[in-house]
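What follows is one chain in structure tokens, specifically the form predicted on its own.
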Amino acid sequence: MTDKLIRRGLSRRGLLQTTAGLIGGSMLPALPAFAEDKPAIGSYPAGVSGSTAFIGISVPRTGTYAVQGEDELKGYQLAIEHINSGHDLIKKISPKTSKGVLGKELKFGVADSAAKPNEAVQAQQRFISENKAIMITGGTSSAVAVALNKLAQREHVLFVCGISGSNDTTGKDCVRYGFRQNFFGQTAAAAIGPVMVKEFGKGKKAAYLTPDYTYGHTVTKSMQDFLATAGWTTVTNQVAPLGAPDYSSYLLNVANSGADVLINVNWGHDAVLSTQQAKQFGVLDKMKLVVPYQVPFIARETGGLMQGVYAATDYWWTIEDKFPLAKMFNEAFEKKYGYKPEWGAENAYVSFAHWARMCEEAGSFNPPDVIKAYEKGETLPSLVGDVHYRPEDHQCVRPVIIVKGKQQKDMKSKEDWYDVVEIVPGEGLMQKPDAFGCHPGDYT
């Protein structure tokens, strides 16, 4: 499978590349154009008259968060693939998937949308218009989530979110056209705040790190609303730009806070220098670290600093023992990759096998039948067990996993980071769905 990375400063016939994602290069048969008795929307009927449906992706590839983007669309890639392919693991999730949605060969176009709206948006607007794409995903930066959520709006394209933790995507800023598996600010404190409370006990004073845009300020939000039913007050909250280079002033003021606790809301490497940091200046030798919203690869990329220390996650690869479809996923994505799968890609996987689920459940590409079939909140397979989606602002209601950092020497392999505390049932975690003021538009 190739894709072309999408960069700043590229002409035009060199912005987009399609590709097929097929398995050994066998091609699906050729199948004739179907006409469905509907009104033109968006890119539907257009992009899907042939026999190929086409779907763009943006994630970030440079920047602050381009490891985590590098996972994220990984699992998109092997989605693609099992889709084409009618894989077992996408068969489970899917029932009626046999190869492709509705028979249509999946390719897709790759954007490098370095964690920046605008050029996300860009990208994503040339693949509604050049490719008349069905579809469109990505995120790993809030503020590209919230941005893409208009642009599906307006333009009457799906968006299936990639990674996106701000209270906001499914909150004030949702959309008709837009639907989000992963777990977010409010399931995160909901999930990891009795889990503090249970361990450092109540009325501790908190510093907390956070990100300048919507993902930092809604996660902090939520941290700060939960941790205050149990007596917890907040004695810095210290607000930095994405992508940083330098934490030494805010930890300055961190370390002289007084402190109990450190809650880095910081994410990428951002989240991995912050910390790093944190442990030079001596700040981790005077408090404790929580990540509530974890950061894929941190464990690795920060050298040990996260033994002992608590956080949310959407899923970590050891959970296979309780959940047969994580099994089928780790063993098929490890084997493509040679990594365990981190949640960026299990969220783009599953996502992705949602979609396909939903538009074979609709009989149709066409956006609201897909969207129908989305708003029913069925019970859906997962990879954390039976999930369901919201018809008020369409946030998926799925468990939240609370991680703790092994300590090295605890370690059973080289990619054995974390121990699983609790997996916490979602449905008790999510606010009302008017609470963060979602009002989701309308279907044309």
Contents of the next structure:
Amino acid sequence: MTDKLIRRGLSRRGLLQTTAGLIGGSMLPALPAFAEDKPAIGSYPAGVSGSTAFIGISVPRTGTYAVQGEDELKGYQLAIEHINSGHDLIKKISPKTSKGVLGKELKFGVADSAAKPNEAVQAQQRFISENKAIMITGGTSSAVAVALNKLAQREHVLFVCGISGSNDTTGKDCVRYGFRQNFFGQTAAAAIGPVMVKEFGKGKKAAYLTPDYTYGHTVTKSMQDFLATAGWTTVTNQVAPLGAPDYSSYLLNVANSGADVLINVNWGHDAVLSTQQAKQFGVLDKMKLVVPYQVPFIARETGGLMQGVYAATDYWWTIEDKFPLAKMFNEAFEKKYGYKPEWGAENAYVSFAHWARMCEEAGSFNPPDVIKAYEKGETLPSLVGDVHYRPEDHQCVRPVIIVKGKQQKDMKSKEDWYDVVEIVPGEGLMQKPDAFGCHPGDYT
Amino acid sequence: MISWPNLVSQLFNGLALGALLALISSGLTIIYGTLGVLNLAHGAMFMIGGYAGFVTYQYTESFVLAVIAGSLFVMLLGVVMERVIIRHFYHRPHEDQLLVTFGLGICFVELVRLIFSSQSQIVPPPALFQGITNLGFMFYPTYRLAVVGIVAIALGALFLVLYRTRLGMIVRAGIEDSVMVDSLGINVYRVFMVVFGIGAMAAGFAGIVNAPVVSLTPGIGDDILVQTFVVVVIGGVGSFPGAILGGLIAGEIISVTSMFNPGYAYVMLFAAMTLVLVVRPHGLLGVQGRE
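Having seen the form predicted on its own, the form predicted in complex with the partner chain:
Whole complex next, starting from this chain.
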């Protein structure tokens, strides 16, 4: 039913708050059989007193991050389908999962965040109060992730973060109730920085295109800090609003800056548009392009402009040669949706699978118990090998995939956009948990 | 840091943006001036022009055909929209018109999203205008140079229609006083249909001409709509020359401000609009006293 409702969803924002699970979640009184000897907190136990558990999902379905939001949503949907049916892949990540989480079928509602924090918070607030959501998720914009962190902590409902690359998300804005699977902007910088220095040399001049919000500023700062150690300087940093309609003015400044390398920190459609226009203005003829933290869709959407370009990313499907779970995921995803999954889908799937595992290990949906299960910091399987969540800041320690855009002639299929240059283990890249001032707050 | 060539290139950039805004705004202002309808679906028309051209390009690989098809499709859409929906709202309050056109805009955007998804689509510039031109003092994308020329020709054509034809005479008279035109025995409603079609076509034409400059997404008309309204207000609501002047002013403000501090580009644009409204409430070239 939820699927059907989602497919029907044509409207802009918030109109997709599907109500599947509403009855189970909010209308029925608590069943005595499920009563646990734990105090009520957040939407617990009200949200899981029936035979279902409800998850609130907010992804951008419109605006500059819409493509990534759709990919992310598909990852969530596949994860929920697999959890509810006890799929083999889920069992590999969460061995105790049979059907549903703790025997409860997962239901979900979807709202369009349009990558705007206020829209996402309003939608999730409704999912929590009306549907008794036991977990909320979303992101794609770090500004959204940071806002949902705060909501989660206030409402005592777990927030399993979707795509968010800002240092702040599990840094200064971290919360006890929030968990993130994809890495810091600083981690991306630490991974791709050495590759850039090796490729382009020391003492280079860099121009930055930075989106004007938490993700953009922290990634740019991280890149600048890292590259400064190799004598790189910043000749210009052009800061554009999220969803800027035209980058020509910024690019003229870049073109006249005398930079050797353009570091395009933009993401989603902004990255596509700015890269495409950089080509138009001849910027890419004058200087090399690097996209330090990117989503693979950019290769397709720019029509080949990523050829030869280095980028750090969370996931690229060809790593299935090395990781059997990635292969299983790719096959299941492609069968259902008809294309190779990208980073958003991987991130969404794994985040849900890990959450399901933690609930099973805690033996309860009780938020403090689930949080403590995460905080054991045990080694977990993921699509990119073994990973673990740090107890101090709830940040997943996982590898960074460095890719380089393939030349057209080398592409073996229409989705073969990148060579995987390196899979950099997360351990050596990560800064200390308190490096960004994380103070996660209380359990209750 | 701010060098002379940099300033000139930004001024030129402003001209390119301004020309585009002028063309889109002229369509909006003609429709409002003649019909009294503030068409909030105008941004969506701009977007649809781009997509209609994109589809044509996919099949024909001809940019010229893409421009023709994009323009004609949106003109047809405008005529149908006027006949089926808008004409029922001529005598309704402005807020009804705003809401119905806004709603139509949302429907158009979501329909396009349903068909094409949110992924960016690319229409390459024609081979003739690909690459970069050395203007002596700066390098500039050849196609953007061409856009200024193409838009200038389009505005010239629109000018000829408005100022050198009987239809144009009626339209301009209608802008001044549609009741008088009606009482002279001219079927203003048929004229209205044509005007709506022409106004929409201006947006559609701009949409496909602009497509190689940006990548197409369903939401591409949203920002343009806001800028277009600012242009119309600066130039004077209902004034064709005002739309051109307003467009050029807006383009330069956005571009030059971006050179110093990109974050303030829109702030300056709205500040300029406010200033104009304070000094000349009917806009720079607007007709004083018109309803």
